[in-house]
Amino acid sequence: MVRIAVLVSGGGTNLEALLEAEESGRIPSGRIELVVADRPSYALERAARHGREAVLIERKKIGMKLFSSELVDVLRNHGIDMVILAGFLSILPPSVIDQYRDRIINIHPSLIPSFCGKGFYGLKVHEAALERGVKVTGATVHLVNEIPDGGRILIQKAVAVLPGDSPETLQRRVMEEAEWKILPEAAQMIAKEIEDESR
């Protein structure tokens, strides 16, 4: 079984479809041990009702130096295999993208190479897909490398943009159409390959 960290920095939505996604069979080849925070979250109230371990690493009163050691420190105690991005909003040094070159996966709230890399997070990804125009947009897990979004694309979903869409509105339909059911997929998938490579 592979052992997973789930790295999340705001309410852990994506979180919280992970581990229902578990719990129900649909990531057979792996478990979430672990969910660190970077910062305080609601997310680690959502790992604790489901029993599992959580860390907080404050990477604003520490910096990134002392982040980075202390989260490589974190994961190796914890016998890690792999590494989710979920909603988290610091970007990786590569000491530790190093440990885990290609166990690590992102989830991203668009098409990409649109509306990706430094800058675009959250609502801005939204706010300038609705600027833009585009009439599509949907949510993108890759392989995280040294470059942001920019890692090898494992799936991608599109999903409508409506008219009359707000970046909140088009933010959660891409929540609830597109990362909650494509995230839990990409984690079975490279925990597989995982899985399969340790045999």
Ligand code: GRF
The other form holds:
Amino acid sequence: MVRIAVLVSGGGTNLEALLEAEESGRIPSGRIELVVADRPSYALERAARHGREAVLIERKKIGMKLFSSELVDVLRNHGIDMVILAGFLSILPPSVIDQYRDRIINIHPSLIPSFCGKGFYGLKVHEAALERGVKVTGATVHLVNEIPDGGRILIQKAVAVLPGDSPETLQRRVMEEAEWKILPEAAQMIAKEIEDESR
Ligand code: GRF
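Would you mind giving the form predicted in complex with this ligand, to go alongside the form predicted alone above?
Every component of the complex follows; first up is the chain already shown.
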């Protein structure tokens, strides 16, 4: 059974989707053993409600250097095999990327390579999509490497942009129709690869 850690910063709706998927048997190769937040966030309450260990490491308070070493320690102490970034807003330290090469996945709320990279996160992604006037957007799950949103694309799902959409209504639709579906699918895909490797 692959031991999974989920890193969060915000509301935790993607974490909720992962937990519900796992609890309904859609991630048979892995189990979410740990949730780590880089700031106080509602996602931590979601973890607690599902009886999962949740750790807060406040990056802004302790700085990137201490944050990095504490993150590496907590992942190692929990025997974590795979990491999922679910609305995580900190840059992942190179030490974590090195230790979990090809075992870290991230959900981005656009069809990469559109509207991604530095400065594209949260509502800003949907504001840019509306500004450009695209008729189709969506979400992408990709492996994480040193390049922001640069790793191998695993799964994408398209979502229509509707007349009159605001950034908020578009974000909600992309979450409901894409993010919350493809992140659990990708989690199972990579957990299965890791499981098969260790056989
Ligand atoms: C949302 O903008 C989502 O598109 C992105 O991270 C933000 C918060 O997600 N992946 P969550 O509710 O904290 O999972």
